[in-house]
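Starting off, we have a lone chain in the form predicted on its own, written out as structure tokens.
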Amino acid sequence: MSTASRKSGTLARSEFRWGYGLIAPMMIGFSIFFLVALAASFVISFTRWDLLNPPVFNGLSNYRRIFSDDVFRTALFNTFAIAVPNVILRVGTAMGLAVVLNSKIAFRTFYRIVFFLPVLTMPVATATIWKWIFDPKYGPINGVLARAGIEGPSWLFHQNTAVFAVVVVLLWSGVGYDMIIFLAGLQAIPRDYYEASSLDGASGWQQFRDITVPLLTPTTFFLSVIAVIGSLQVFDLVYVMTRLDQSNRLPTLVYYIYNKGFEEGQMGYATAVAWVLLGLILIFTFFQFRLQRRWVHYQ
């Protein structure tokens, strides 16, 4: 072996030491911090722990209680009765945002940044102020209505019109962030491809529809996924905004996790159901990547 080969070589596993050595204390954080303490979680999921006595193994009681549980499915349901229409709502919006904030409007970069500025309220912030607006006797909603002569609802009171608010303010919350990824996606598409079919007679909507909606399809499935993971998993809106007299009226299932872990101190049967959410995160996010292959196009 010559010598600038051996020196070479030697570079090599000098930079591939000191790489791994770089990244050693973040790894060995992510492994105490996360791969043990979901390994604990799940070994917990099988016990009984009011977190001031020792855990007591008790099998597969916790999972079975959760099926049983008409709470438990009252949670899933207001769960998924938010997730579904912010999931469309959300990422609708911020495509049709995203487009005409694309086009040459005046202002364009005012209004970005105006509807991007919700991204960065404290989610705790937002639902205070949103539970005042939503208020039945001093909200400016329903006051706006009963000038009009109309009786505003108890919105936050009733689940039907707390889902309804709830949506709105998840919309006002994160609609600015996913129309942000939706202009990066927009500006990545050659502008040749509009020219071309401008020549071609090609319509401002046969174009939408024909270019932009395609070839937007990797942004779409991106932003898809993570609306369903994050609409699944709220929490601090829900809990601000709907719980009133010291009880929520619209549990959903993080909420349930939280109420039975940490007021109920029924940890075991708590970390049980944050399983039973983990793998329906799982068993959604492993349908929309193998239906992507179906509508999401890459060229």
Contents of the next structure:
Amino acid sequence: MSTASRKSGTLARSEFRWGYGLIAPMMIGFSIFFLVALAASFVISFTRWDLLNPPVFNGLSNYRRIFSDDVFRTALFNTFAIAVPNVILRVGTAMGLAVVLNSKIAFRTFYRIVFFLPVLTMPVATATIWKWIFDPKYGPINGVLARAGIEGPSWLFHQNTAVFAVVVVLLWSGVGYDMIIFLAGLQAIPRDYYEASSLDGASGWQQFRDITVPLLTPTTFFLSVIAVIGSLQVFDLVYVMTRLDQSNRLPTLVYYIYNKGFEEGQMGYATAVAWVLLGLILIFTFFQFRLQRRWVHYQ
Amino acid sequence: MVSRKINRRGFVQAGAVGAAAAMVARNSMAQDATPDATAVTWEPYNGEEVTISYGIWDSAQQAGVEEQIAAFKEVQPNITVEIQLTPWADYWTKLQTAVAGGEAFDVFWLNSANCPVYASAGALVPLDSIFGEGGLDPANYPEQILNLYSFDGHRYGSPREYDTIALYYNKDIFDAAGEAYPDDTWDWAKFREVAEKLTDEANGIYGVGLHLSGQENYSNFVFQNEGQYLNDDLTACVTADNANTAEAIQWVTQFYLDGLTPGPDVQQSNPVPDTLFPGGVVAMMPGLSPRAQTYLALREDGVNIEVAPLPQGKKRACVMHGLGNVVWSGSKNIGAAVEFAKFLGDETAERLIATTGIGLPAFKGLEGEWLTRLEGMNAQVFVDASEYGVIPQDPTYGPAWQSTLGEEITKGFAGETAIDVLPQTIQDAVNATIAESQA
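Could the form predicted in complex with its partner chain be shown next, to go alongside the form predicted on its own?
Below: every chain and molecule of the assembly, starting with the one above.
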């Protein structure tokens, strides 16, 4: 008995050593590149630092400044103006596309590929092409409008039309990914449910409403969480589309962080804004997880 | 220093964030808060085998730089130079973080706008010693170019190249309208008059293309009108207080309001120098000398571009800008780096700029070879412009104020800010940025 326990003790110790030894490389990398960086950025957010001269501790003044910063408010507003329609349209459109492309229609694979292709395209390339398409004078959109006798707006120059344009392009470039996830979700729903319900005389719409939608809710939930986080962090595509020489016609939060930190050398302030953004993302994700109990059905 | 005491206490209070982070931060804070640039001490190069890095941003010029390095290898066989190319868009970000992280290039390109920033932060080695006897002769370079890289009485740059601004024009548009080409007699009134005549809305032709950059647009006219953006000690913006500046800004803005130049909304996806001017819908464009080669090559496609001096205002002036080689004060091989920087400023290396580069070599007397490569175009006007080129004001708090200036003046061009209050709006906004940069 005692021998056995000693043996298992040695074994446990050995397993313990091996276990930690094996995850050590991962944990060391994680600590250096994530934990230390995270903690350092938190510390930096309480300093004034231009990267070239040593940082100077300035207490809460970065965070106080955020509340009286008009450009921050504009960036926050723009970010939500893009995020809200983006999340709703993306998830809604993706679900619709997935249901259609899950049914037996001609050229199904072809359509799936076509809708998924933009996901594989670099955001900067996407943005550059769409920037030309939206060009007020030489772009095809305003060209078509002009034929119809309508003078098209300077799409990317004015805030309202720029938000519209950006949401369209985000939808175009991102819906394929969500569609693929929905397709996987759809194929996980057992066929029996549909067979049983059609025996009971349920219509196609009733099946969609009462079987498909509820059983897809875990997927919908996952995609909404991802979409909210992604929308709040929107940067490259909007940056390239709305950039105008030294200014930006549609500054978003992440652009503002980049602009303050790297273009204007205010790393302390930029880091403080980044922490506020992290706080916003945490709050939204927290509420999404709280609310999921009411509408997400796991089989 | 008081601030340092506060720092320490601050970090003790923030102890919850973890000892490691605090230590990283505190180590970087332990450096002297006000570094004395001239206090950098270094040993002259002693001939041992070393490798140094050379930071540049233009891939188009890499081949020329490689030739310069090969020529240097013949003089200093034991110094190996490795090129580190970072595209312009990321260059400044990378440089900032690399200096902060203690991993910057030993020798690197620096533009004048950033020289005071890095020099005042103690990041550059003073290069006074490479000038004078046995080194570079200051008489060989235009004075403005030497001044570009001077800060607090010290020289920090080994001159590489410079650029000036002249008026590019599309001969075909002038011919079609039967209008005489621009020449050195032109003044503001003539420029405006011809711009109006050549603007043809029905056919989509603009008389002039004013790019949304100070360097290729409004700064030239501000300097020609004897105006300036900042006061003499660089502490405040004076675009409204200085009547000359205000007048020039409003004169330029009127071109946009009258539709004589593509507006900012059109330029958002079609920058004038890259698409609209080469595309043949713009008749005249003030532009940078390095664009000459690209525009000359367009003649093969039937777009005939020529160049004339900028029209003059109260006086002749244009923006002059330069690019120099500097040495990082944190380098482990300052001695070798200084040798390389010195070589780059001298005739052998400068001649390679004339024959391979796009900028004008800083070394006087080598312009001829640059001009030979532009045969058929009146590029001499760019060399002449160095006589009256004006160096922009570059404060130690960095170029952020220029972005604000650009952003605000663009609102005026777009008609979002009324032209009569534009100079004041710019002044207030730039002053806010300056206050922020120094806060």
